[in-house]
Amino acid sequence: MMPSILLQTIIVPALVALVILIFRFQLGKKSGWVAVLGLVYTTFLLLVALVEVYNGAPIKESYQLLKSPDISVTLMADGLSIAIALICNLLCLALGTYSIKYVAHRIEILYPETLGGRGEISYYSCFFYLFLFFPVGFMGVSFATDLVLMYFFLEILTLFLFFLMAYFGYYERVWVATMCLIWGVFSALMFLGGVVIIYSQVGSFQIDQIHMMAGEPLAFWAIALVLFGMFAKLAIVPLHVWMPWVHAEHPTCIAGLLAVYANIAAYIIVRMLVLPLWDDFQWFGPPIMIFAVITMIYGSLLTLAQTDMKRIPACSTISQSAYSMLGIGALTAASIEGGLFFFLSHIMGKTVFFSVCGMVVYITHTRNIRLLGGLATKMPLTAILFLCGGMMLAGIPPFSSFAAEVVMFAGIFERGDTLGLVVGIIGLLAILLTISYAVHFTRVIFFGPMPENIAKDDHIKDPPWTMTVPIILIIVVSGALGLYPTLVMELFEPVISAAVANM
């Protein structure tokens, strides 16, 4: 196996970002392609790591930073973390390619006075060296084996998201970026509070030592603090108020990454709380399921009420994020595996759905769907991609969200109690709301009556291939995982089912 493969997936994007920063004027608008090449390499590394995990034991890498005091960093890839890291990195690669044209368009709108000069190059390269810290953060959170390291990478994501939104967002972008930063810091502080309690009980920040505090009175409070912080990140009702603003006003090319930023909390909850503190976590299961199903219904109804092209997927994120928590709250091996599988399916679907909304805004220069209609005639490929994105979110075959929902709801009904039966049925009915808004907005935007100004505008057509091909790639991956869900389940099962069986 290649040396330091996990460390490379973290270090390489950071080094590429440094190269882009230093040589930005020499690279010019090639900065985007340099970033993409770096992500192609890390995706290759993760595929190599995936094969190793499939064939044998987890990959573990340790690096000593100081001898006295003894400070070292350990990274680990098992079936759970490698699947999440690979999909996250693939989305970064797709959206990095998508951004090459999109960012140039944003700069034309936001900073027209810089066009044709060094200022334009500075802003263009700025986007990509900031963007590359998303894969750094995602890989770090996925592979971290201690809580301090996980906290560090969570803060990297929050910090660089702030700058990307403030520089390249939409309406009131600095104010919205600040709101996102405040909520991100709040979530991190709750996480840190839980970490302090854990350390006080076990004397270690290592995740594999958390089980030592099982059954202790303070385990309840550690779980409660971390869960509260992660609920804020996931936008679970009533901690959802930031999501429609933030998710609608950032640059569309990072929308999928913000979905990962929010939903990676589901992975943290399972890795840090559910598996090591199984018995202590049981008390939290029923409340999680109830709040999740409320959020699913509320988020879908809120989505149906939108007329802003960017707020449609923004509000749907509230609903979709709750599906994963419903599965985790049911606390069966199948429901947890299905919940995490749905997390991966959701971030792929949301990347497609939001990116296609961005294509429509990019081409038509309007976010108001009441001013749109009949776009399928002029943008047939975009219409197909939008429909696929809606199907991915709604859990319609052959996409992976359907397989994830089957596994997850099977696990929920496996509980065999009244709560599992009632919440499971309500959750299934909530899927109908997702189907409703996916069909409704597809009909209105692409198959409704075409406004006269759109009919006369010859510039309205499908966007360039750098925007469409990456989205097609994600759709293909989701379809493949939907047809062959064992590719994911065989990775999850040894980690989750084995841990649950030992409880």
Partner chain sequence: MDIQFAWLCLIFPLIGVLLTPILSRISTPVMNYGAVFFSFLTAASAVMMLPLLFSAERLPLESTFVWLHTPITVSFGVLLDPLSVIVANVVAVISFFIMIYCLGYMKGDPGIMRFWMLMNAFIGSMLLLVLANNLIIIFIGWKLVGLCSYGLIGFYYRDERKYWIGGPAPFAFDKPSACGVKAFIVTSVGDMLMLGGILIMYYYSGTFNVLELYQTAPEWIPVMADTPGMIILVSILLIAGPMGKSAQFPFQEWLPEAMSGPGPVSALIHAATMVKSGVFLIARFIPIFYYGYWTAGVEDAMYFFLIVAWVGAITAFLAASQGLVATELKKILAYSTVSQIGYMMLALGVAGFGQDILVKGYMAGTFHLMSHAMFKACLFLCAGTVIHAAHSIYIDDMGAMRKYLPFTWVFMGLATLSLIGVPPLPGFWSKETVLVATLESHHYMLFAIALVSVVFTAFYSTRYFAMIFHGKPSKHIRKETSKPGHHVGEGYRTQTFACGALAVGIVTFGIFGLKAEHAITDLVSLQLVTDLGLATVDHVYSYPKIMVVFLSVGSVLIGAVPAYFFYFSGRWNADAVYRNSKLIRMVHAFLWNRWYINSLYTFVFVRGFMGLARIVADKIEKAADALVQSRLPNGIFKISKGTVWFDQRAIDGVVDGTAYSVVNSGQLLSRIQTGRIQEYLALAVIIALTISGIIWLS
Second form
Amino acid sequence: MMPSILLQTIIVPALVALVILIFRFQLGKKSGWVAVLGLVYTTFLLLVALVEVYNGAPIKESYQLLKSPDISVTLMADGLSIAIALICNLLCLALGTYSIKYVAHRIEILYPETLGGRGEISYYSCFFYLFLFFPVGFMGVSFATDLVLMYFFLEILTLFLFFLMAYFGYYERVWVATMCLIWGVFSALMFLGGVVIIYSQVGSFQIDQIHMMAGEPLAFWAIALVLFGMFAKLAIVPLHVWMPWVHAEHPTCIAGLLAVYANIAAYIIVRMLVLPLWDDFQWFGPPIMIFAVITMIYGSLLTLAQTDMKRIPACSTISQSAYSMLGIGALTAASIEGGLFFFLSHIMGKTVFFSVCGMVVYITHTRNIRLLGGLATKMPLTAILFLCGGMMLAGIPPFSSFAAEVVMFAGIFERGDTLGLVVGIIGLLAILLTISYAVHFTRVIFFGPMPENIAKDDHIKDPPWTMTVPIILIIVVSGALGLYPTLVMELFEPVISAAVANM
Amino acid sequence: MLNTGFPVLSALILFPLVAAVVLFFLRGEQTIRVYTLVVSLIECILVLPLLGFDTTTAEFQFVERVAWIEAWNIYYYLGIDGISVLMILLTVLLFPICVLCSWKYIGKRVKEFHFCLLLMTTACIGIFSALDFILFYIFWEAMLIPMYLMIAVWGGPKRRYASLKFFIYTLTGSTLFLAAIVAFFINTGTFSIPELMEHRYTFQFQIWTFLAMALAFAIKVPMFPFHTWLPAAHVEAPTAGSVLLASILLKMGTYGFLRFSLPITPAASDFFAPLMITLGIISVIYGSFVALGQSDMKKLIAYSSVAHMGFVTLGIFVFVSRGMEGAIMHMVNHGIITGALFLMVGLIYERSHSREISENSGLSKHVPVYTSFLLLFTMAAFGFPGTNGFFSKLLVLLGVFEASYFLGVLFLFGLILGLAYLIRLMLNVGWGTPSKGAGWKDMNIREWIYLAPLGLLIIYLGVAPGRAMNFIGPSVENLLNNFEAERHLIIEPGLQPGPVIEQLIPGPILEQLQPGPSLEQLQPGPNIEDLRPGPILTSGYDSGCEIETGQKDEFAGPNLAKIQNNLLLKSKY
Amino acid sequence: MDIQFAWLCLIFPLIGVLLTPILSRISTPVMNYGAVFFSFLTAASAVMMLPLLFSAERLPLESTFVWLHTPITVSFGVLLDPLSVIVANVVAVISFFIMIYCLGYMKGDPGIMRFWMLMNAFIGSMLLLVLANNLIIIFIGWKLVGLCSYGLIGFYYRDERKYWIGGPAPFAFDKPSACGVKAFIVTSVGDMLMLGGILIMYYYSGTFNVLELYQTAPEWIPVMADTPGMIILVSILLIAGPMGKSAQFPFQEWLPEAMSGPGPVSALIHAATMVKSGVFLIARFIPIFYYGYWTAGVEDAMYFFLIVAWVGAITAFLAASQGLVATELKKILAYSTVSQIGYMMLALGVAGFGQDILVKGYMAGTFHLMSHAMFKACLFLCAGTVIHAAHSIYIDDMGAMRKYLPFTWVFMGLATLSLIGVPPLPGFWSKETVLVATLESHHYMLFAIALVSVVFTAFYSTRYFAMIFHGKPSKHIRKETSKPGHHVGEGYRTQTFACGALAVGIVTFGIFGLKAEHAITDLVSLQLVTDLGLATVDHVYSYPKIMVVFLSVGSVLIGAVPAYFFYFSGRWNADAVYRNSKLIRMVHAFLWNRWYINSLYTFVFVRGFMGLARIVADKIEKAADALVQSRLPNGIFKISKGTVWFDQRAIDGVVDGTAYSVVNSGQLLSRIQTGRIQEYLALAVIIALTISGIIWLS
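Let me have the form predicted together with the partner chain next, following on from the form predicted alone.
After this comes the whole thing, all chains and molecules, with the earlier chain placed first.
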């Protein structure tokens, strides 16, 4: 067992970011690999922690910042958080590797005047030291036991997202980045409002104290505020309008992490509202389910109508994150676990989907799918990866999203009421829309005859291995979890099933 | 530790004054600047003993008391408690920064300018350490003159208008304040603030004196209808003036509330709290809206000060320890942040000779370090976690929520508006449509020197606010305890506190909260509603202590254990 | 040991899939033979399970691993009972022959590696579906076969002109990639509904395991019946999946388009195996609902059987009628497949109508499944050869090809006869059992529909066979044969071998048809009655058995004879009939357009959803976007501008206005502006004193 394993996962990326920032001119283009190396290390740490948690009790680390007054930071990894942290970290690792080539390409397009000079290097390393704050934020949110700490990491994510977007995004990037920042901070403020209400009732920011306010009339308002904020983050209709913009105009190499950024709210809701305030949360179940179903259908329809390569996964995120909300709203142990598992599956699938879209844009330099077609001949691997991404979203076995869907919908039907029945069936039918757009876009982009300019272009071929290998890795992980979902479910079990059983 | 006989406060007050006199014998602009800088640095060293402040007691410390005009019972009476010590530290810290930021900015009448600066320092430290009303008033008025001159002489094109406005406003306030002082003296025969705190006054008297003082303070803060002098003064003042104005002068208003209104006229404070809170929340929202509509960076920040000081007012008048601690911390933090923001505006003005946002936009490419600093300061102003602004706002928010949820939601709304204008400032300046700015130099060493400490302080206070909070903890607790004891005690105008009331005066508040018969005793009788001053805005406001009012039965009844627990947790702080 | 063969059946195809890319590095032939070899191993393992049928009292066998135990329990395992052993053998053996056929058919195709991988993956998933002991695992196999089917239908994803189906020219064509999408989405509708049904069932029963579901039925079926309508809902949901996958009404529309895949794919997936999985699954569900109705006395459970039977009958009729006029060879066969599966559904449906018919109906469904798999696979393989030879997918582009394709003529002839239901070929036996079961259920309407469908079947089968091999050569075929070194002829030897092997199988099976029927009856009754203990009564024939034979053969003749005169001998002129009668033209148009169902679906679902999506994207989303992203901020800015104005005019203005008015009127304060502050201070002190006096006095 390594010391301070959880702290390391948060600090190491930040330190690596610092190293990259300081030695950027010495490192040059190698800074990407340095970042990846750091993430490999943290992934390793998390694996060690996973084994630890899997075998026994949760890991808890406490660091005293000040003796008097007693201010300390406590990090805790139980089954729920370690699973989420590990997957998030893995995605960061994969996308970090993916970015190495992509960012160079992005800088070529955005800042052609700097090419070959120090400017290029500093932009290049800039991406990576900003990027490394994603793992910091995700790990922080996952491991925080303290609401203020959680808020802090939420804001960290928002802030660095802004920079990545403003420097490396696509059209109208500053405007979109600003919008993203405003929405992010808005939802974080709502979160803060809820936190303050909770504090006023229990006198503590600790998550494990929240249950003390169960039954208070104010618990309702605390939940309502936090939910409102988190809905904005999850892009539940009608608070979704930012999502297509933000996700579409982001540099594709981090777009997958945006899905995590949005969807981690599901984790927060479970951790902070559902489990401690079980009885108070019951009231919110049905509205959440209804909103989630509306969002699922709305988002899928929206996706279906897109013609912009990058807006496809962007809009699909709207519908997909609603799935986890549907599971959580159903409020049974199975549905919550399934919802969270779907969250993990979705972020993996979305990373693949987004990244492959990015590959296509990277290779073909066009985002309009009307100009594409028949790419499977020239980019067979990409086509397969795209299809895999689609299948991962649609919940086709053997990918983990299928197992998640089964568990989740089993949980939804387990409610045993009419609402659960109706919502469950509509939800299942909504998956059809996901399947539809997955195969529809595969067909439009990769199948059919090739337009002439693509047929003639010799540069169109599968992207370099630094871009494909990480994506394959994610697909393999998703497949493995789909084949053996027990791993994740056993991790979730003591946190959720056991807790819910006691309610 | 360092509470030896050395008169630290006097030294701090007199040293700049002496230095100012010496200044007259110096020649050469550069010499004067270096000289003032050295003086300011020595002042910084002189202030170090204050760090030995005893954080366990609410007593006044570093007390110096010398008879001044004995016939009138006027003393040269200095002393600080937790509320003032931070302000003094802040003042002293800002002094060298003001010198440095005026290095290039002030081109004419250099000697006079630095003379004003030194005088300002003396006055400010005096204000925060005076414990005698007359002494306080002298410093209070003395501060006006250098400030007036700074605006009127070194200000912008409309400096005459602005300085006059500033002067008229503040003097109106001071006049009323003086009236209150005199009234107190006539009533009690003493000018000593600690003694005045001990006294009890009739309700009517409290009402009038409170109004007189509060107007003075409200103008200084500035609160909603009295705020228009601020943007005018800020826009016209030189950078150093703006910094001092925002960081120190505005704090004097809220400091006054804490030092005088609450302890001396508690019942009136309680009575007027709804009004003050209403004005505070209006300041927040109104100020934010107006700030959002500004195109002048300095005006934007000026109006943001209105909003921020609204937070402070709110924090004070909810009468909850969280809120009050937050308010005091926010006074300090706002001083640092807004000061820094004004410095940033000054910096960019030196380059572009314009304060319009549209003429200073898209700078991140050309002056990245400047943009980074601006980002840090706006983030802090907005209350980004990890910066000092976050902690104090959080505390105020906690306090406000504890008092009333409706207010809390309004407060959140204010925070969101704050986000709007600050983002507008930061993003336009940093990443907006690029204007000119290609050839501008990024920050030079001098600018680094005076911004870096502020940046470090922002992060230090954001990450580890505990040490600073230690200073104010006991004082706030003491203040609130006394306040709680006296806020409801005036039953009828003119009635002196008798034995009945003695019985009701709680000791250490926690004891009173223990369940059992004593609680029953505390439960007010049926006519408590009649006894309480008429509610002005009760819908939006609940006075802090839930048990005493008896209105919230559901809290006082079944969940007593929980409330106790909460209070215990809070008191552990 | 026997159960291990089941595992081997699952593992070999998987190895085949994984090895194919590696083998392809060595050389293409190695890969080809490697892929076939693994399907051979699979078939061998399946055949090794056959002895179990002869010692059927040992069945069912089960072997499980835990897949998921919290929060829901799913175990991954195989289940061997008569049904699964039979179907697994059908799948594995037929697919092996089809793989052999592919060796020739797919030779030289650029996507051959993909082809082999998908084929092996398909075999593996199909066996997974068949052998799984658990509804979730069945569902996984179910989805995976759908996925493979999607990949194989759209195999010619580049949509070259020659792979388009539909038409001919004035009519619309379908591109392979679009057909794949269609198939996948239409089947998914059923899949998702079925998943819902399975999960609802899980809520009541607490298990996904098939055997446990049977065993615990007494506990959970009454509970489920407590909720009114729940059983009907679950029935509909559970039936939806099989209806989708087996292309039954109302989901039948994907299968004709699925013919755009390579020939052997149609044979394997869209005739012999995958489309049967629906039948298989219905058979799996039957004991549950049978128990529900006949033992537990839940009235609603009968709806399951009613729906299945009626859907089967309607589909049999509908698809057969569409086959009457179709001109694409593979589409005719596809209609035929849909129609024949309708028969199986019908048989399974009527199985629940009486306690005496359970075994009969169940057996009829299974039996027809087996025989149909065999002859339809053979038909499709032959059709592949024919299409290859004729370079056209339309039967009116063929004609008189017998001399070019003698072997194929024999094989296809045998298979067609079997399809028509000519004794003693297996089609006759199995169809007869279906008809008997239907008749004995006393649902005469169903029986009538089934009989009419037999007539149709006979007609279209004779028609296509005659139009391919007999009659006059068409213009197209004359053009083809006139080319020097033309390719009109038998394909590769492997193709002929595979067809031949299947034809031999058909004949053998046909000869032992009655024996097979008895054997299957025994197995079924062992499984249903002995093992599961379903309450049945012995069947007493209410009609002489020979009557059904007469009716059946008579219907065949009614259908086949006109077709013979129209197309075989050419004595009657079909074109003339078409031209002369308006009614015939209308009927033809109706059938040609597939009862307009396809157009309706396209209009409602494809257009409808795309239109809805466009509305959402262009109208609602734009409006919401504008509202939140521009109106709201603009509104806030407007308010802020308003406040700024208010601040300057109202608040500042009042103060300034007062000051200026004072200044202007009396010039009282003008001196202050000159800077004499001390006077002002003095004034202030005076005012202060006055006020303090007032306070003191008050």
